[in-house]
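We begin with a single chain expressed as structure tokens, specifically the form predicted alone.
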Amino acid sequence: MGGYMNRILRVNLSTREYSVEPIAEALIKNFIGGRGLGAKMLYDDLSAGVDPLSPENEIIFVAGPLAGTAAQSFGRWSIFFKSPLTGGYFQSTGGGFFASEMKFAGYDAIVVTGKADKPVYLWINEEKVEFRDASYLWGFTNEETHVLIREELNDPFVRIASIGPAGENLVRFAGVFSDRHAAGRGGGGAVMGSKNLKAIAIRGRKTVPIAMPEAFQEAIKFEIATYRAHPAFESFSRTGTQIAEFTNLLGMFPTRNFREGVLPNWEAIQGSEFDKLRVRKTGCHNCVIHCVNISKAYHGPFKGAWSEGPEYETIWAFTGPIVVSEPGLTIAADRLCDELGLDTISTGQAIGFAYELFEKGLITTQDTGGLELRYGDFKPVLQLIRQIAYKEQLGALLSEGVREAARRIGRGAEHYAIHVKGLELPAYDPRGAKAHGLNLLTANIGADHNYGYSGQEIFGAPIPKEVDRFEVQGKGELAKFNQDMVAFLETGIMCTFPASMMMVNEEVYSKLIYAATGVEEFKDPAYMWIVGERIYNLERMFNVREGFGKKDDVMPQRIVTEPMPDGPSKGQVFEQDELLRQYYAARGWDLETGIPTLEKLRELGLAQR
């Protein structure tokens, strides 16, 4: 088969041993690779009840079968682990060049378990695997770590995935970073920190095999033509995901800890304003969209600050939750989170949560170290980010995530903790787009927008049909459609940004994956949908094994009971019960428990025999 290097590297940090094994042909045919491969390995390897921060937990790095090839938008790597933030299954995905380098080194996946007796980093140079001392790197930022490792290895082309101080300190939403690209959500950085694993450095010179080279080149031409013909291509290429104007005009830009849906003076953070701050453009391996921006603040209190991005979620995270429309703050906060190793979404939402608690009198300056947390005042933000990364003062509490922080505070703080399954909500108020919200409610990893992005409601994409974003009927089927589509595209692993805008579909993907691998089953676009649904149900069963079910598919009460007070989504609530009923019915899951039925598992080939 083409596309695969047919090698999985397994590393035990406790014993400092490693082994290489092939990928079973049945695993490839049933799950294709990428997300399917990672989910299946994690499901098979872990027993129920494993402590996420114990040596028994795994962190699995996976590159898809199309990584390292000329196929567009497949330069993504995913990490799979049991989350210290949610206690359930987790997948987090980053971009850049790390995935391609994994393939060039000859690996489809790297599985890490155990715990080193002192800080180490892995140096993987094709067949050569070394456990190198990282004691001197402990405490350094991500950028410093990358510079020092490349100097030590005397190779500027080494690709590195590392953690910052937040991961070392076991912040439950610490991420893993590679050249300023983050697999940020869910606490993968804390899992690495718990293993005393500072980084993985990798270098390779191999070529990814292609089963049918001529057909593959034709498929790539078809993919690029599909991209360029899409009406969103030019704007997406120019601004990336800087779309604050879209969600404000829809009245679903979460403001004041999800109390409101429009940010005052939102025009100051729209895409055209960030255009003025662009230094240059960059992108991930082999992607003509080239959507990444390097931004710099030229004026104001954050003059001189720069970052790669910021993307939409980060723009929101340091504006909406605290009611500030200062682009310079977002740029500075983005850079600081990247260096310290924090997920910007959970960090920004945790800070917004603290602002509301301060307003309500549930915390005071005694808790914050003297900081006054007042809406509209951005001065405490950078200090709070450092407090979280180093678990100091209020940051020690916020570093646990809003669910656990609220539990410890008590006195009704739980009402202000905006999360699903322990994962803080991203930059979309569910009241303004019902299928989009339904995805946040039911995504296997918690409230993640990319798991089943409703481009139909946000951008008006007419696939499979045009919809009314406020309409409730039919949204169960639509959420399932979006989630299954993302699941099969991430077997590649394809970037979900062009997928969310419906720039690709199963026909495009089937052409690429079939030509690359030569696997006959992949030739049929309908097969992609079966694989997507199979992966989604397997992930659900991981969580069921951990005790998750309908009781965990719960929106914050604010979203369900408090109508949006103003703006274009005024009066809307999230109709949780009806939407969830539709969704379970569309999935073929038990309506009372939210658990996949035996009939559904048999249909998908997942029932134990």
Contents of the next structure:
There are 2 protein chains.
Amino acid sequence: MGGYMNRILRVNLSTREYSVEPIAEALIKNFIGGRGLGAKMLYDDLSAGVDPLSPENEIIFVAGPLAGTAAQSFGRWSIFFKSPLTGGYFQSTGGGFFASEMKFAGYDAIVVTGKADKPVYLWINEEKVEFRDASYLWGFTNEETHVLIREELNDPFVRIASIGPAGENLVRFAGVFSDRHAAGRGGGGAVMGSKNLKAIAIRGRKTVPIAMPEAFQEAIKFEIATYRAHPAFESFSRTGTQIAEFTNLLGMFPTRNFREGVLPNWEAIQGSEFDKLRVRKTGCHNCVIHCVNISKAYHGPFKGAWSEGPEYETIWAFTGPIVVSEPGLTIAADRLCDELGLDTISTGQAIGFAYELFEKGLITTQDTGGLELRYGDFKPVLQLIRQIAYKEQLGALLSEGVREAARRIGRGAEHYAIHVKGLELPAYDPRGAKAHGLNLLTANIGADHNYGYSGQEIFGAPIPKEVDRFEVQGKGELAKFNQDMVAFLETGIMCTFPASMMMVNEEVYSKLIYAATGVEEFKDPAYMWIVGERIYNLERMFNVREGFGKKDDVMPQRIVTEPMPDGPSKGQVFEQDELLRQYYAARGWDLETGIPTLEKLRELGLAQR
Amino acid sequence: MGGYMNRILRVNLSTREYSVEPIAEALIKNFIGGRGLGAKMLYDDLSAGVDPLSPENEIIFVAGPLAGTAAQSFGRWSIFFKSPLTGGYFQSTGGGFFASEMKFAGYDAIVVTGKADKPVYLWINEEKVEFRDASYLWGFTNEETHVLIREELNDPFVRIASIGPAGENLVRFAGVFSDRHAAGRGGGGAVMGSKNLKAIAIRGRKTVPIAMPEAFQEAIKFEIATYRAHPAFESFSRTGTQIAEFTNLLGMFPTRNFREGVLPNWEAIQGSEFDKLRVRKTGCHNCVIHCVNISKAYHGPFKGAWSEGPEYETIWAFTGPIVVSEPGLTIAADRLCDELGLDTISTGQAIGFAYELFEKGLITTQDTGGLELRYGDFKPVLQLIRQIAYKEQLGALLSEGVREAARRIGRGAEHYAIHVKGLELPAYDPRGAKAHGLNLLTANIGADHNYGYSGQEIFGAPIPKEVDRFEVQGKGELAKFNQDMVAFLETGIMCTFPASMMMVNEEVYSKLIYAATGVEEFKDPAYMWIVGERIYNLERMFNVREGFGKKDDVMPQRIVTEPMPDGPSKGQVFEQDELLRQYYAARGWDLETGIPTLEKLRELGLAQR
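Right, and the form predicted together with another copy of the chain of this protein, after the form predicted alone?
Below: every chain and molecule of the assembly, starting with the one above.
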């Protein structure tokens, strides 16, 4: 069987023991791998009620069956864990080269449990696994950590996934970082921090076996041809995810903590402006799109700042929430979050939340350590980021995420906490795109845009058909379509960017995964949809086991009750009840509870018979 | 002929042209290579009166004939240039792996002249030389620059020598940095900055030819055996240059801007304290000593700070001058200087100078940007370092070096400017060791300790014989002995640390250089001394051509007229006139002018007949 190394490394930090096991054949048939593998293992390994920051939680690093192969856009690694931010199932995904190196070292997954008695990092050199002292690395930024570990191991080709000070300090939206790419969302960095695990360093020289090499080459040609035929390929490749003009022109660029949908002077942060700040293009392992930029502020108040990025979400995170349109700030904040180890989306949104609380008088300079938080003023932002990473002053509160911060502040602060299931909303106002909003409402990890990106509504992608973004009717089906597609593509693990742009489909993916693995079931493109839906329902059941249900599929009140005040989405609200009803119906879930019916679970092979 | 690649790369940044030429055979016979090669080329290439920061100045990177070979402690690269700090001849030397990589790429020397019209870096991949855009790197720190260049070139084995913001900003004591090792002194970084040259990146796969491989192996065994037989080898290897206890116990640890010789609470910065802060040992290419430490402040006010180092000079630079004994500060300041691209010795000494001016009321908070400079208070130090690198507030003055800063301040500030020939004094009070002081007074680059380190006085080394450190008689001869020995060892280019500790001698070196090169003249150990003296006099003549003479061999007044107030060197002054007379006599220089006599020059083959 190609594609897989067929080896899962299980590491217990408490006992400093490790073992290797194969992947169950039935698991591969039913879940393919990647996201399917991670979701199934997390579901099976954890019991309900585990404290996310306890030694009993797991963090599972997964490389998909197509990672490390010549297939395009599969250089992604995902981490799976119970989230300290949402309290539920979580998957977070990063790019770069870590996934490929895992395969080259001979592993499809690395499962880490327990807690080390002092800071360690794992050094995985194919068969050799070492628990190495990381006391000296504790407190260091991600880039410093990567440089020093490579030097210590005397091998510049080692790939490293690490946490920064934010993860060490258990910030609930601290991420995990590799090659300046982040698996940013949901607090995987805090889970590593709680285990005293500073980093995983990995190196390998194996090759990934391919079941049918000639067919695989053909499938890759087909994939690349599909990419190139897509109208968005060229601009996406050239500029990356610079789509602030799209969302501003749709009036759904969240501004002033989701009170407005158009950023004043948004032209200053559109793609053509970032074109001027591009240092060079980079990309992940084996991806012709190479959408990544390294950017530098050549002029202005942040002159000299640089980062790998910023991508659209980060550009938004440090503009819209605080009503600022300064590209240099987005670059400086991006770099600072990468170095300290923070998710930019939650960080930016937490700061926007603080700005609104300050405006409303719910917090004062006594809480902020003297900082005045006024919309339009970017001066406090870098200081607030540091406060969050080090849990100082207001940062100590914000580091819990907006949901918990609002709960602790009380006095109505909850009204300004813009999240679903505890995960801060990203750069799309749900009022401007109903299927996209429905995905944010129902994604198993909370308000995540990539979980079921509505390229139909944002980019006008005509697959499966053209839609009206404000229309409610049919959006339950569409959200399910987008979510299930991402779920099966992430068995690869394919990048969600080409998926969001509808640059690939089940046919492309089926050809690739079948040729690589030789698993007969994967030959049928229609089977991909079944696997996608199966994974989606399994994840939902993880959350159901934790007590989640319809009560957690709840938008922030503002999105549901306040019509968009102005701009191209003026007058729109998010019709939560009707949209959710349609969605549950499309999913075959109980309309009252939002729980998958036994019938649906049986259909997907998820129920014990 | 082994040892040499016999190729000098000449690069003109103005025309973006380059050429390769062999080394003249006579040059090798007379000057061996390394320091001899650099000194001779700089002497021949430059005319008197060249502005150090003009395109006409050169910066010559030299790797010695033993760099890149298996001989020990020859992984050093030197840069040669006319100094913007002293106005005279300058050589500055760094460690790491850059020298070896130069050889592997096929070059003994890289001569850079002219000025690029915009920031560039040189990319030297054996025969291929590229002038690459460095606009995006301008403003970046050294470590950032190294990381980004390696990524741009997609080769993690590339070695890089670069400048930080201080070099770009033409700070007159900005250094050049590679592998976190500095060629720190004299302003080579400013020379690169004046040429718009951000970095040289180099990569090679050649091997260094060896004339007599078996004899060379024997010579290396002899060298290593000599090392190991030396009483200092083990402790030097274990702790590095942690000698603050030596100099404090000798009462010559310059404190309070050279007013005192013992630091209060110096026990806090002795080697055993830094042992506790060691993260790991590192070293340069092919050196069994591996004296280098990476250190981290695990506790205290600078918790989390780390650096490669700090070495003795840096430990002193951020303790003695400001009367502070906080190891964390030395680590944080070391790292900041490395990153911004500053020489730690001149930086620390400039800060100590500022503290004394503040005490005396010659500068106020109006000059310092509000900082209060009080002995014993370390809080302003990191801010002052940044001010120097970016030429802000008081830093703009200090960035010119203490000599020029004092001149501009006037009102008697010159009295507090502790330098010789414009180069700030290092961590040895000349009153406590007369031959060591005599070397500081007469070294061709200004007050440099490594130019002729008096291991006899500091460590009690009995070679050529035991001496009394306070004794004046015989110290002219001893200073010459130490200077000439370093000069011939640096034709290797051997590290000055084993030289300072008297761990090697002409016999060891002669065996190595003869076996490597096969040049008959090098077989005779006595010939090494001739070459050393020849180089020393040639360097002196460079300065004579620039107008230097006895008038420039002048100690700061304080050292000559104020007896050491307390401690183990109490009552001592530096007997400048008598010591200098002895030295000139030993050198065969004119006693009135300090200029080498024609007779001496003829004897050394330096006079046109």
